[in-house]
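Here you get one chain, nothing else, as structure tokens; it is the form predicted on its own.
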Amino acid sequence: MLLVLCPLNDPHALWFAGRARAEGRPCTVLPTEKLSFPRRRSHRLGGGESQARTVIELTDGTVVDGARVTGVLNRMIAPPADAWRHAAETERTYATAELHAFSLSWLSALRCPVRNRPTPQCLAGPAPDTLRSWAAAHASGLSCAPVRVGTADPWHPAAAVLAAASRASGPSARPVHAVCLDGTVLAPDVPARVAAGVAALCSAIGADRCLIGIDFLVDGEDWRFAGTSPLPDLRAGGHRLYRLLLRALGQR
């Protein structure tokens, strides 16, 4: 079985999902919400990762057996809390960390590929602060421009780097969201050197077996460094990302 893990608004995840299907391949969606509200949740851990069973039931009576699971997507970005959204702030926040934990200990279990595990700051993979991400590709070798985070500037990492990246690129710079899939970046025409630096801000910041979304200004042969993100738009990556992904899944 293959196992996709999003959230009911991401259509990047579903039109991965679409084509395994269309091409016969037994292929399970698995909400976020919907994992919120299962009937059963089954996680043993014994002398190691090769004897963790998960099993989770859903309410629809659809099993998800760890054992039976042969590759998984994942861009399961928060824990599966919904069905504590009314409770007390005190009882939310515990649970919500309790989830976390599941989640992260039975993902990391999986012996099938998987694309993205999480780690302790984003289930859905490494994602890093954004500052750090900068101070990363500049020392692998992408085009960062200068940030300024004060009272005149963006407050926010995220905008403070992208802010940057514009004011440097000029208005006729266009923007290209990369998909990266283990530290190979898939978008058109992207310079050779683009490329290595991708492969190594990858590797800096953990993402050399990951799925992750690299943003640039791109203005001629300019590639400016403009932002990461765990969630990549699958749909910019193609044919050609959707077969890769199938094999980094162990789909054949």
The other form holds:
Amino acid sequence: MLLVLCPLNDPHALWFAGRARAEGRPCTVLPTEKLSFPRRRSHRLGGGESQARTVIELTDGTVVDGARVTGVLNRMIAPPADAWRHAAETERTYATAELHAFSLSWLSALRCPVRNRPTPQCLAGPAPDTLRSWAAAHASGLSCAPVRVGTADPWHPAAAVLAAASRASGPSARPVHAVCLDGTVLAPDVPARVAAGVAALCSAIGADRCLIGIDFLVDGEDWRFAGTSPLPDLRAGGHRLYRLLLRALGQR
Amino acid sequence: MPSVAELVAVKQKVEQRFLSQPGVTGIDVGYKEVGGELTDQIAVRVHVARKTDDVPSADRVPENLDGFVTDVVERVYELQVASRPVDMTVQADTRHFSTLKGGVSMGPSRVIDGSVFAGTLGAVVVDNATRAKAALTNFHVAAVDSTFQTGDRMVQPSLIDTGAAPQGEFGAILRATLSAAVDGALISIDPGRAASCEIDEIGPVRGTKKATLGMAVRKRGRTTGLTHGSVDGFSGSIQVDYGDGLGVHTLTNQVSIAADTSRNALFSDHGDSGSVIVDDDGFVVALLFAGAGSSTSANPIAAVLSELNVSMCVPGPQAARGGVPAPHEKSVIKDVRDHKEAVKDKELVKELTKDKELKEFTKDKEIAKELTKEKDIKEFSKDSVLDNKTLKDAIDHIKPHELPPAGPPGPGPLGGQTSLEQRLGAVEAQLARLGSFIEPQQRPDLRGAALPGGPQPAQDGTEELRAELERQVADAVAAKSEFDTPMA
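Show the other one: the form predicted together with the partner chain, since we just had the form predicted on its own.
Starting with the chain above, the whole complex follows.
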């Protein structure tokens, strides 16, 4: 069974699931909001051959058994804690932390292919500090505009990287949101050195077995790095991405 | 019906007698409470720490005073400042602003008795002595106790809220007063540091007004953010413990605010001290300093401005960056320059506001925006949610401005969860310094497919799936609620 984890407002995940279902594939979409209201969760670690066993029983009778899941598209950015929204702050914080830990452990321990496995920074996958991404991109040979970030600057570093790329690019620069699957960039006309740089970048930030988006400002031959995201625009990747992602998730 | 003046006269006549009794925390004129609800009847209200029948009959509050109705309300006033030992952090508003404005976190740079303190920078004001812009907050936020000195440095945000000294310091105490009516402090703003005459989430300040009974008000504070309430009492004399070194102070002629509990349980909490209280039209009426549960106490703004010798900063062509010239000092040339700057800022904001592409570049917002465009979620909410509070919360959860309380920790592409308005504010500030930034034609357009020849993003096909999933979520919420409800 293919499992798609996402918030309700993720059109990209729904697009992917819709295509899979249209092809007759067994695909369960589990919105974070629904996962917040289960009947029961069971998560056992250690013991026996299987290092972890997770069973989630939903209120409609659906049982999500980790052992029967064959592939997971994970775009869950927040722990499924909606049921605690009206609890006292301390209890809500505690419950959210527990559910974050549960989600992290569950998705990390699944033995089937998962894109993406969670990281301590983000449940949806690699989301390093943007400046770290910038440094990794620079070390990977990608073109990176000098970035200035200081305590007096109001920018979030992501905006600072974008601003730097924009300032360094000419007025004719065009934006490209490149979807990268397992280190391979899926965008047209990507120069070989950029593709190699992307592969190195993915490796450097622990995304070589992940689905991420990388932003560029392209000015002629110059592909200037402008940021990364663990939630790429899947629809932009079209049918090619759909097929490659299915394969990465172990689907035939 | 008695006049308010008559009630105030009666209150003043009995004030000292009641305030000298143990357990009495204040007295004012305001709306009488019945069963925890405010009525329209105005009464002389005696505030007590705890209602009890164990009071000698001679000390009891009579039902009438000189023929006027009385009321007894339970209120123990606490300063609305947040303090923590230095090794603990309970952060509330961690935003760093290069352009200072009202409603944001601030606190002293120094550690006082092993603790750091956080309050709110209420508003930007103009020092009548120098015509320079300065920041307004409470005495107990900036000075904290009797060990303070003029020149003590302040940091934005506070040390509790990731502020750091000296990098985050923005000014120093110019004047501080803890008088019979005012708990206020004036903080200088360092040269080169920009300041705006507006309050976060409220907007530009239009001036000042006197608080009147029943007036709808709001404030933006470091801890509880933007909250709403109404003036339910005035002419209050309340007793507040300022701690070691200062002791209990009685502040007179105070304004009382009741929380609008349909919108927020509390009007203020610890950390909101120093916020200014503003009416619906943007006029400042009071300076918040203490609270008792859902009730908040504040200094009338006229007394604050008078004692600190400041004027409220009001945006306009006369409000120059870094200072406001006195009328006789203001040159025609400066007028023209100010006007140009104001026009330039407005144009930039206008351009940014209408530029959808900039908004779309923040991907998390983009998704949320797509969601709000779609009718089915609204219809779903309308059809299924009205009588199910929990389900409504689940649906609210996906609105862009109400992301979960504990999202992915740490920075990164998903880390910025501030509102679009705040981001635009930051962009505006940066733009003002840089002159130009990202031209419209340079901004990424993520709406189209990156792969030519591939299918364009289509809405069709997903609506049905999402409607189905929304129904499943609704069912799950309902089933879980039923499951969790104890058997009768």
